[in-house]
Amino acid sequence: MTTGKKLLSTYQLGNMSLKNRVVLAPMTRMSADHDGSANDRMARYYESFAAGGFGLIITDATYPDEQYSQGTLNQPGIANEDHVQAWKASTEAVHAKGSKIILQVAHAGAVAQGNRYLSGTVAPSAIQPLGADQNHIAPKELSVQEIKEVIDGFVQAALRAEQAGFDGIELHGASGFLLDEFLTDYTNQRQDEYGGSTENRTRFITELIEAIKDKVGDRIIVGIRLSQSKINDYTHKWANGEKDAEIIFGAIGKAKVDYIHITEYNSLLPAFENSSSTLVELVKKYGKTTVIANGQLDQPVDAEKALEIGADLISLGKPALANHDWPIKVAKGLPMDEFTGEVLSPLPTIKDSELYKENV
């Protein structure tokens, strides 16, 4: 089994100092309060994480706005000040075991499912998604103002974030979130400056890290996680390869985000047909940032190859699930338990076993 050595070595990323360069991926846990509140038990399940050793904790998909951004009940929001004063026992529970903690921000677009505030949603087309069925409510296109009006929703909730106490944003866009639903050719049929060519479906992205940043500045990361797939078209790539990868991750590296979190199924693997280069390598070839590596890194020795071929830290979402201690085991050079699913059923919420447990 590899050392870890790298793995385990401290990373600067940004105004950010981390113990080593394992990264708690986001995931879907569905566990917070009906109105949007992150809750203790969502404290003491990033806290285990934070305690078994990893570096860096991004929490849950939230919702940044009292609009359409929210994708399902229970899931937490960063959308007013209760938002605010709710997720501080989970930042100050990360900070006290010595992790640093980002919240991932997402607005979830045509792909929602849950809105406590607005019934519908709203998109770059108004375009049904992938795998809806004849009765679902197409969502209505966004105007140009309405843009504008969304990008200011995450600059908010980035300010809203920082009192909070997390170290940074990450702006979800992967997995056909409203994001991605922007930057994929399908689901943008905008015959205006947000639509057509790749640069012009980037621009969203572009104008909303420019515009978070110009409010933060250096005060907190900023970062984004991008995929090819979603979780309605789990084969998508980009329809251009490597020419459409130069054009998105070019353009957001100019943009000045901190970090660029690719996720794929795996992340070691040529990212398109005819093409001997990752996505990992493509990042850092065109966007010129920091680089997390997602997919398919649940043993060190796989981790480790990501960090070799340009990744600068790396996340891991179901083997942290099977592996709360995940970079304490690869310290210790002791085995993996193998992920079983168990923690995500019947529903994937918080299990009373995912809690830290003082002195165990």
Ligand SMILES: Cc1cc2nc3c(=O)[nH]c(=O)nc-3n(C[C@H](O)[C@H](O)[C@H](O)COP(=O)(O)O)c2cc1C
The other form holds:
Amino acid sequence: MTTGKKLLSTYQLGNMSLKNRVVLAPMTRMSADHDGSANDRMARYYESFAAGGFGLIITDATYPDEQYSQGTLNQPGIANEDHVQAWKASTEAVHAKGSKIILQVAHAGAVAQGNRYLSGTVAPSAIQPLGADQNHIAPKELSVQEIKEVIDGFVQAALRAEQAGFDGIELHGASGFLLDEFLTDYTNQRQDEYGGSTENRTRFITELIEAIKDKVGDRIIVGIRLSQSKINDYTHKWANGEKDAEIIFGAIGKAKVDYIHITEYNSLLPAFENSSSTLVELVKKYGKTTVIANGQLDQPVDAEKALEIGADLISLGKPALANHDWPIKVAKGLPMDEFTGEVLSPLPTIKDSELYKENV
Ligand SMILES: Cc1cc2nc3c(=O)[nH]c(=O)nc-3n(C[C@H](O)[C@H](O)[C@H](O)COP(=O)(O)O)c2cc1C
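Follow the form predicted on its own with the form predicted together with the named molecule, if you could.
Next comes the full complex, and the chain you just saw is listed first.
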């Protein structure tokens, strides 16, 4: 049986040696304590995927500062010293099982729905997010000074992540959150150097990566997640198709990001109507960095195909929830369980059945 051969092969990402190519995709489970501290329940949940063979685990979206970055209540943070201490149970549990763990760091921008520090939201421009009701207050436009402060918030968060034992951080540049709001033409109407052309709309992200790399060097991995679609605009496509992909991936690759994690509804389908290329292929071509592919790679044969077309690693969201031991099942040639949605209902909080249990 050839399926799984490459999926289960090792990969060197910067200073991080991965035992296989299978990554747990970031998933918000709203299970942290109210003050943003990760807890033992989360540690046992991540440990379960490590025990199931996932070479790399990417955490829930985590907020970097005590300003406007938090997006939902009971979201974990990496915004203060208590948060650093709280995350250690998770990083230690995953490392003890021989896997690596990366913290996804997210600023929710205009789509924030719950923040315990401040009321209101911020964004590149004062434009109400799609889908928001008319009474929803528009976000406040960030000044250039405030942009620098947001960047500094991420830099401090990256240093705290290192203290907490993470092998790296992933900037959440997908799904309509703050970074993606800068990238997107209709949410970024700025007239300054951060708005207008695709090059200018990518500037916030490249400055952010450079500022973080400047402080953490090669000690930890600094990756980014990107998507065309958004939580409030599923079918969005970059207006200039492959040309935009070339500019965005080219600039981000040049900023020396360690990887680009690309998520599409189906990562094996062409990215634009007038092109036969997938985004996976376009990231590889223009980004010239490690590529993680995500989106409907439930079956090993499809995951293997993503590796064939240019991905170095693949990540799994819902299929991982249905199969905490997905990589072990690949090794044994066992069929995968289908995702039913049960563990996300009635709320997406982590369920008892998802916690690591000794000897199971
Ligand atoms: C419950 C849930 C929470 C999610 N939270 C995040 C998140 O915090 N950050 C993120 O980048 N994507 C998030 N996603 C998107 C997943 O990482 C992934 O891109 C999506 O599920 C598609 O991949 P799949 O087909 O393997 O499930 C979430 C998805 C689910 C199902």
